[in-house]
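Starting off, we have a lone chain in the form predicted on its own, written out as structure tokens.
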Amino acid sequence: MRSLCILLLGAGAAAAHPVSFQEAWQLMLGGTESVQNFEIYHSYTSKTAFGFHAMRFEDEGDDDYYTGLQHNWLLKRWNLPEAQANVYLGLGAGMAKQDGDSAAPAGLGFFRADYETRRIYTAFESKLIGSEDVSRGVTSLSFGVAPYKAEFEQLNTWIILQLEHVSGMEDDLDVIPKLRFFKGPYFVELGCSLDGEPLLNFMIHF
């Protein structure tokens, strides 16, 4: 059952599964040219995690930055015979700034819901950051299929289409086809938007 859960967690891990197994650490970093993300969390129970989150948003003028501490909750998990569904909430507090300005107190809100089998993956995620001078949001909807079933120790492959909106960016909606690979605790995601912007994500559990 643990292996099945890890497999299902791995399917959705790129979009930042914010809680892992009890006493596990997870490091996630990556993004696109427009948005970069760094997160590290310690799951001190199977339903709660605490850690550090940093983001950079590219702008036509000055870039925006956020750094802060974050607490995540697994609000609900449905473990089905061949599937899993999860609902997560995260709240953060830190500092945000634009290039050339002083940092100001900022808050972060995060919501994620997903449903995964070993062949199908769907997820909705929304992240909002606000301060006196910075207001940013990232909302995405993802659909994925696995061309084959693989065990936890084998190479797992997913083909995913992600629709993403980043508030404050020039384009209203990005369409990002991508490939997701994971084997054991390691995870890599490679993609490119239809506008030609590359995407790279990496994650490890330890």
The other form holds:
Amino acid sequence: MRSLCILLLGAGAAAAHPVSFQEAWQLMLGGTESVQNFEIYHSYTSKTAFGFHAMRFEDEGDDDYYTGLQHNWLLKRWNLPEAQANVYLGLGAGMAKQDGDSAAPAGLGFFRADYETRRIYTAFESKLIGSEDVSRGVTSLSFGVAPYKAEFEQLNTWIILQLEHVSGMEDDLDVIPKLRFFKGPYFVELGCSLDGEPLLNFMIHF
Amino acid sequence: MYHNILLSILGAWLFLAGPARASNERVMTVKTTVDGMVCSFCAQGLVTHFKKHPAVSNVHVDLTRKLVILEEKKGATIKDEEITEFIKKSGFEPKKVERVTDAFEKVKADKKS
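Can you now output the form predicted together with its partner chain? The one shown was the form predicted on its own.
In what comes next, the whole complex appears, and the chain from above leads the way.
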């Protein structure tokens, strides 16, 4: 039950949409049992967004926490007739702590590159958090296929394989098959790692 | 002499103003080709932006034909520059803007671009 609550409270590392359309807010939350993520950003232009980011890393030893403000940039977008590719950068500043310790100033760096057609999806994402006591990194690589070409108003379905590495965790590399669904402004991902760890991500634009 | 000149001017004004007035009163449909529009989740901004425009009564995104289709309100016009600006604000690359007299639903249902 606790795990389910963590999942529902916590945005998935490989489901990020760091900058949306101008004047949009985007809320992203979710994660796995061992890493949870919460992000809310306001895109004040179509290439820049500012907001809040929180993460929790659960481990057999100490749990790590990070909260901070973050600025995201869409560095480059290629709008092609049948595809779109993006490169994003994010920088954050906040506080991080381990269980039982006091919080210390922390920084976050984020990089994402993706390429998508209506049938193929690929993304690389890396997030690094560092403070005096906390040093974490989440890096993922995702490949997806859409079983059908969904139109704008239809339910979109993707089958995605995500490879994720979280530094400081017992298991170095997670292989996570997942299903992605989105319709209108709502986006949901459901998955489960080969080790049996469930994943849930939710995203909305408003 | 003056009578003929006045009649010619009046005729020219009627010839030029007539179609312009008629097109303002007709409901126009605008088709815009957009590059990069491959994901409906990412294209939500297009609908959000155009729905706020006072001259637009209906919006449709066609991912297959790479089209944004707009229906203008009767007697109202959205400028081509506004259309391209809205599409850029949504993160996409506008191409050709085309105005047609076909009804919005007909253009929407058409399978050819």
